[in-house]
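A single chain comes next, written as structure tokens; it is the form predicted alone.
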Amino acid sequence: MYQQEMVTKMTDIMASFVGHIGKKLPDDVIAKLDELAKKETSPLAKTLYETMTRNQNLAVALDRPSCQDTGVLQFWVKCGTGFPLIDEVEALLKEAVVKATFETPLRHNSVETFDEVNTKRNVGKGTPTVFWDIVPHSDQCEIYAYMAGGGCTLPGKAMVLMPGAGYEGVTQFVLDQMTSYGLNACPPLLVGVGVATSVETAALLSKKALMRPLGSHNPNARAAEMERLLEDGINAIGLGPQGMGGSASVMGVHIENTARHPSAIGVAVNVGCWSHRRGHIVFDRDLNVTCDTHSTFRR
């Protein structure tokens, strides 16, 4: 019975957390949007930033999602082998999404592929998506929640480059995607770049990059410099807020990488829109909660 009570408690907390991130942006995203708004000189761009701020304030005041597209829920779980609910985590996250769908409420976005049937519960085959990292000798569970909307998903792409393409090829790949599809993803964007060997490893890294705090940098000095150069290059495109022109196209560029095979460079891009709805929550073995992305989340 005690185990079931724990499952119910964690499910309720996650449902509340999912609903909260749908209505309130992370602290670092709010701060970055305020920073970009202050630097903007275009009258139209400044008006758009003011509208974004008003949108966020109304979402909280009216207790409703800040964007009508509440996305498909994705979770990145870093779970210790000693966490008492490790066997139940994936199932309870699915139940938490169903619960949040009706309580928040969230738009019904899970459509069964090929059958073209909307489940109307935001769950289906493989949704919500759960990525796992198992942490030995730990009894806590760390969860990144992300609402992957249709617009910000559109620029996503992964491919393998010939080794002769080098890091110039990586740069060209990223800029090609941003000039072709960045406009459709509700700028200013957070751009996640994965560099590895194969398409699946690069793609997972590029999504993981979107979970990092804004202003953080890859620990490798060369990768960090590439983040800076890509940010400057994409900003120079001048997408501005909502693609209507302005000085900033991105909130940041994050690169995640692994070692790679010498004969290939796998590269991928995933993008977060200005309404970057991701949250980070940590449970200890007694289900005490800490959250470092949303100072407004109380449980």
Second form
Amino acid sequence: MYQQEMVTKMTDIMASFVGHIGKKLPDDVIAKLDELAKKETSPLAKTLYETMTRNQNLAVALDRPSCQDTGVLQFWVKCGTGFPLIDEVEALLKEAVVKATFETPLRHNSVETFDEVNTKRNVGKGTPTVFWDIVPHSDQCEIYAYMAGGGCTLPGKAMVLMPGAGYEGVTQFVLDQMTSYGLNACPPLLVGVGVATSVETAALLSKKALMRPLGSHNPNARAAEMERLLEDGINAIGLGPQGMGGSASVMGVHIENTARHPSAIGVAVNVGCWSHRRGHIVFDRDLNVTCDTHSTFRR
Amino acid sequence: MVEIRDGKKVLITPVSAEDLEDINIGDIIYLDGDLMTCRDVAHRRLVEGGRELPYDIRDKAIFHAGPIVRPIEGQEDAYEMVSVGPTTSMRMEKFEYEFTKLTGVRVIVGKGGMKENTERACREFGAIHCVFPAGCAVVAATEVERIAEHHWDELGMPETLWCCKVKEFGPLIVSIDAKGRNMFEENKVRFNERKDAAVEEICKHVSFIK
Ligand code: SF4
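Provide the structure of the form predicted together with the partner chain, given the form predicted alone shown above.
Time for the whole complex; same chain goes first.
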């Protein structure tokens, strides 16, 4: 295949993948929502879950985005240095977003800052967001695509705690965000927590935490224990679907961490809403595709 | 008007203050009739700019929402609702007392809670705030029978006033009733108490710095 043909092919695949994640939730999210719905007893919570399920079915039947806020597109790219299109990936993702904007269609969600004009194409300076991880000795390209809706982006917060605040301070920080902003971010939420040194390292981790499969745990035993404690604690608040009360609050809590400066604990929280539209796709060097988040994705 | 249809409580526009008397926070209701999308800039234009709305919403309903619409092929100036879901109502809180007073709107539909200004408007003028389940934009779109009119198009697709005719639009969960009771504020007190208890419990197990 010529380079140009390959670029076109990968652009088309990414455009249809973006469209697909806007219409169909990932398998793990659907399963988790079903599980949480079954636990509800109040008529209000039940009606809400029923409406949510009906919405997802209608979205597929009518081939429309399931939530009107199709977000700002964010891609976390883990690209092998030997991937043949490594130089083209960032530009083609932008092109794929424009294409998906018209084909899907997606809402126009990219406003140039300071000029304060909507580009009406969902791309702008620095959008879509592309986070890069370069993987040596690999010729494949792994991409997480995420639709960052306005409502679920709002609770995001990062700060640096003094070590004296400890993990107790981290706990307080995360839980405070749940009752102040989290309840309006369309629970049940997926909560991503980053623990590192500074605001940007913690913040990036808190977003990456949202890409992990539901039910996965941090490999560090204490971090995994804290994930469970936070999950149980936030569930005990009983935010329920849509924050209107119910038996649970979250689909999960994921912590990602790095080492830190001895004098600082950087902590950040990011949330995904019930309509957690993230997809994971892997291209090999010949652009053969595998997708482990959406059994429904066909290209 | 209020009608009970297959066990569902349906409000039909025009809605009167009396129609809202027996409706309480936490109730699930539905709406038939006129519902206009109306959000940030339209509120600002009316309340701060003193510009009259180009569509009369007295005794009708508004929806804090920014929809995706598309032109209906082969028809002139006709649009179809593709996807319409609520946006955060709190952004309109600052304007909602004046807005309700000036327009006579009865039913405000959005997402999440609102506060004192809206509570006061609901109590004084006989109105309610309801929540449409957020993220359920396709359900909402299919409950829009047609878009009858549209105004202020220059604001772009999300901010345009899309004047819809709706049928059994819902479920709408009443979050502020005409007595001014506020479900989100009442819940918040409970949520915060439970949060404090949860923090205390978790902190017993996370003293990793020793
Ligand atoms: S928080 Fe999520 S489900 Fe709710 S409106 Fe925003 S994108 Fe949609």
